[in-house]
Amino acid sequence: MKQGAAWRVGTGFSDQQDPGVALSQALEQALSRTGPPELTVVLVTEGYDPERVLSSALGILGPRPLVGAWVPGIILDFRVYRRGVGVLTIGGEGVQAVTHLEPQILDEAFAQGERLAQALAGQDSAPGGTILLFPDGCCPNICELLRGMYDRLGPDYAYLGGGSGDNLRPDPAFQFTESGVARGAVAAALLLGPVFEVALDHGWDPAGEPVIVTRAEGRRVFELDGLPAFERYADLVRDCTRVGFPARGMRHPLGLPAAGGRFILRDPVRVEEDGSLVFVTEVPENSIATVMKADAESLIVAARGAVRRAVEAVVAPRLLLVFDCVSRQSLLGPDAEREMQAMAGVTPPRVPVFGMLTFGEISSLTGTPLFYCKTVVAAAG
């Protein structure tokens, strides 16, 4: 498959009762401005069945390439839904697609990956183009996903995406492309054509010494500096007890070191009985790890920045994507309007923007596809 330049974009939201309603509105907004496409992303928030909707674009589509996923909030030209139906459609000269839905993601993650990147890039005679992955935000292997379809693929292709979830309910988020709905699973798409400048921030700085992660099994952290997890992050976060935990972990997450003088943040969720601390997704043994802090203003100056950088490195863009950790709206509050006003401001007239609040967030920035918390990743093609 051959890359190419001339694609056309179209967007779509409706917010009406039913679901076949509102895909078919969301979906007839898209078309009028691509044609048929080559690739539609739907995304879905609660109250709307999943099965509904891709009935619904199936029988407007036919079996055309489609990936999606329930999500927390819609990112539609930097306004958030959390109700509702978005659609995005890209097609044109040039533009190709394939997609592929992993059932529910296990203990053999990294397997899972190569089989995903061999399904979507396996009969692919010129390696390339962008991958665009909703895996369930919940599931605990992700990084694991990652580095299997890393280990497959190579640095030939670009990676992004978001953890799809539904407002921080424990049970499985749906996953869905043209060939079905599955939940805890991964939908992925291969586009070739487009080509996006990337760029990500988080806002957050060290706000104490580090410490060592001594004993660590996949997201779960036994000790920091030989001492139980909660004893010593404890002794770091002031205020910080068993009760309440989730809201006092959100605001204080700790950063791993990463290239570039950057950190990749990891998200405490809850302590154990033993005072271990279970987090969003792994903490590799053996790492240094840093308590976090942030306020509004530089969550804010963060935001700003990712989708500056994104968009002043691609002449006259046509799309901008953005994946927006939905911790960062909850830590804003009232101020998560003025995050979505600043990233307006720097993007230029007519771009259509879309996006997702998710539930971790990936790129490949840095060379590998890697899993983000807190973050702001803007993709700009």
Contents of the next structure:
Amino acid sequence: MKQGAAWRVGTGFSDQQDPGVALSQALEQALSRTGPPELTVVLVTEGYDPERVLSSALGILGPRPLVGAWVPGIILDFRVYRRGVGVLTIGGEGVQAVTHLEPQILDEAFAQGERLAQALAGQDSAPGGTILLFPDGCCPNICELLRGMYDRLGPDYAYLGGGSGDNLRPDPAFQFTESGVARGAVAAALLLGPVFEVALDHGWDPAGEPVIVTRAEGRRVFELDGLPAFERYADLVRDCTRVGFPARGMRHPLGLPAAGGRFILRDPVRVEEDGSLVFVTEVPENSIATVMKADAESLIVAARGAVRRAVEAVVAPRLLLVFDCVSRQSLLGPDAEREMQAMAGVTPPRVPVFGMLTFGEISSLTGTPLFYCKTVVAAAG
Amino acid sequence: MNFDVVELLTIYEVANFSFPARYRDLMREIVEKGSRVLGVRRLAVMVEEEGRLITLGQWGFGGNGEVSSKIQNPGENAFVHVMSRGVKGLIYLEAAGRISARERRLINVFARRIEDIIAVKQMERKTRESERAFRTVLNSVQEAVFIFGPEGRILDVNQTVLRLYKVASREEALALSFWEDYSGPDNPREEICRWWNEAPEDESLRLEWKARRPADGSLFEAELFFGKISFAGREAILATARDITERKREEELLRSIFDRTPIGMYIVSSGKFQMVNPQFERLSGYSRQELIGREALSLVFPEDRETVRREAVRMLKGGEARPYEFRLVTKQGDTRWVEETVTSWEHDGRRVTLGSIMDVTEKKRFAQKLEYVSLHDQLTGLHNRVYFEEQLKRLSRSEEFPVSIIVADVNGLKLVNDTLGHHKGDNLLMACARILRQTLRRSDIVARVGGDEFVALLPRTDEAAGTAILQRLRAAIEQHNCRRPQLPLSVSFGMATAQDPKELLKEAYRKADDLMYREKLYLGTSARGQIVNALVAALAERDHLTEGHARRLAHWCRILGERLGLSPHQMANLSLLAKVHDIGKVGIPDTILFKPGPLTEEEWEIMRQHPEKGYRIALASPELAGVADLILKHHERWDGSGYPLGLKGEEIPIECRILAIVDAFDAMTSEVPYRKTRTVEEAWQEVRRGAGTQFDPQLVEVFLQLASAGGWPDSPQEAGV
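Next up, can you give the form predicted together with the partner chain of this protein, since the form predicted alone came first?
Let us now look at the entire complex, which starts with that chain.
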């Protein structure tokens, strides 16, 4: 797809208490750069009623395409805001957008993905464009949703996005489009005009021998190497107990081999009574996994490398989108700021940066949309 | 981490495919691994079935149906794997960019692994389908099917087993013992064991078996076939059981019918008896042991063997079964007519013939008799009118011309029948027939065509020859009458000749009949008078006393008539009446006429018929016709109590009144076997008592005056009678 000739980007942010005021302020900042947008992306953090935010946005924008989600942190120009409302508007010549809110992702996720694809790209429209996806990070079958969606749309589209969520709480988050607000759903927008170069990295490396996921169902792994999953995992990780497991598991995710020599990471988030492990998302049965390790430096290097590759792939980037896993912030702790600085260091000044902390990241860098964890996805356009 | 480790892990992944039951789940796994591990962005798996490629699954084509074109024109980023190991088909895998050698290697492993899985799954599917087909066939078989292991354990059964043996479920059926639960006692178990140990692979065993229903122990007749098969990779026995209870019942019924039927039945193969039923034994006189193996034709009367052989050949050529008759020679040497129906079929590779025979000897005799009766006159033994008509037609078409026809009619037959009885008439007819038969030639055809009419057909006989024959007939009748004058035979003849077929034989017959009739008219009353004379003579000869009585009556009637001044005509009639008034008694049997005692009422009834019989006889004779009326009334009484008309007084002709007095007086004074003779005085007194009741009183007075005047003899002897 060719780059739109004169597409414009506007970003804005406000941490005013009142959701409506916050939205208005943020939107006003963004609109000042784009004028009436073809697509508006709204991110809100906890403390803001998404219904009121959406209502305010619609009051200002009217029935224009809008997509958004409730996120644990908003990234604006490499600063992370844990509270507030962030807005991205894209407009200008050659820009078009369509949104769809697919409610309640259930067991038939593949079919829902097909339905979502059908809603975004009807049979009459020419293939191509970027699909921005904001699924609920708590949904267990996002991978299946992506495969269903891709089966219907094929490789002519770029897929970008991140799982929405409420700052590591397992409760369903909010997703919305101009048509309304939902929970446990996926909000999506097909954007035509801007073209993005995408790069991603996570900075994690294998830390031990491979294990076979001998029995799993969705995101629940019952056995590794034929043994109870936690028993085998604890054997690999050492010093791992049920008490305080999420924190320990976050530091030792499993890595699944992926195309191009990469690994896709899967965070274990819970140990069940039967010794099975629940991961943040799908772990396929009969897959090979290794326990992964990382440190602050490797994470920061990986983030910087991803942004650099994305930015360098575009001659004059007008926008940088960043989807940074929220667990990386937790792991980095005080070094999280350094990650942002590292990414900023490889990004040209005046390029507006808009992003979010995510519960899982979506990219079709290897050809098909995959659902990543603990990864930084950077898209420059 | 270097590439070698990632490659190893990738191979681990590829090696770790599962074998899900559904192709849909396999496709999910292929998509997940392919997209994640190998960066596959499109894939399709197709297998060849019945010469066509069937898509098992595809992914990433965006629903635009470009699978075929992608496969046909794969780019640098595509990999097409042709499956040929166990399953035919192809796997299409497409990456985002050009596929490197390392990626191609991994994709190749991936595709081959998929091929292996699909091959196994296809094999599993075919096996399942085969099993389903096997199970469907097994369950659709009407026979109960057991499959045993060599040790006798039941490995499988079909639905019919459950139905036939009333077993609730397949599991229950498999858990039971064939010998203990499914079989009744006394079955030939050893025979099966011997067969199992000794019989070759392709040999089967058939047995009749007492089968048992495990639930209630009830038994039923079964036919079992045992065969050796390979089941689940090892030797097994296939046993099929069929309920033959109904068939056995039918067989018993057929056997019973065979044994009890009144029809003689046998089965012949290769010309020899194989089986006979008791009725056939009875018919032939031979025992079963003597018949089995014996040539069937040996029991056939020699002259009829060709008929039997011809019928057998006709039937073997597919001709319809139809009954035919022949003579059977029994063991005792008797010849019996039998009617046989045969039918033939193939049995156990041999042609067998079932014969059913019935003894029709009596029927045959009856038919012959019936045929004789239908063509012959029972009284005379000559042919009848039916036969005559047939022969007339036959001769009309024949070359036996000239043909003469003689028509003969017995005269006065009715008179004889009426007066002397039908047996006398029959005697006349038989005499006539005898004369015809004896006088005519063997080649002539003679028939009785009516009550008193005979016809003779004389083939190859011209008029002259016919006339000569007719003359011989007349002479023969004369000779007959000379020998038997008491009842002469009078026959009227007519003869005509048809010279050639142009002259219709029927016309000749009509002409002969006319001539006969003319002769009958010519002979007319003379012929009847001749008979009457013969009758009178017969009456006289029958009883000389009666004849003397008639003469005395004639004498005394003449005296009394003269005294009373009767005319000469009346006097002549009275004289004749006195002689013939009892002529009607010729038809009364001697047992009544001469009965030594009082007559019964029935005998009197016969007796009282004689005036009427006499009347009819007299009418037939010109000499007697004048006194016929007097004969009829000669038993009337003055007071009207007589018979047959009940006339009284002067309604009764005077000749009859005179005869009544004279007849009574003569009867009282004559010696009669059954009555005491009275004196003249007693007779006089009796006559006087009858005056006014039985007799005309005036005539009684005249009679008594004559008697007292001495004009009457004291006794018959004195009167010179």
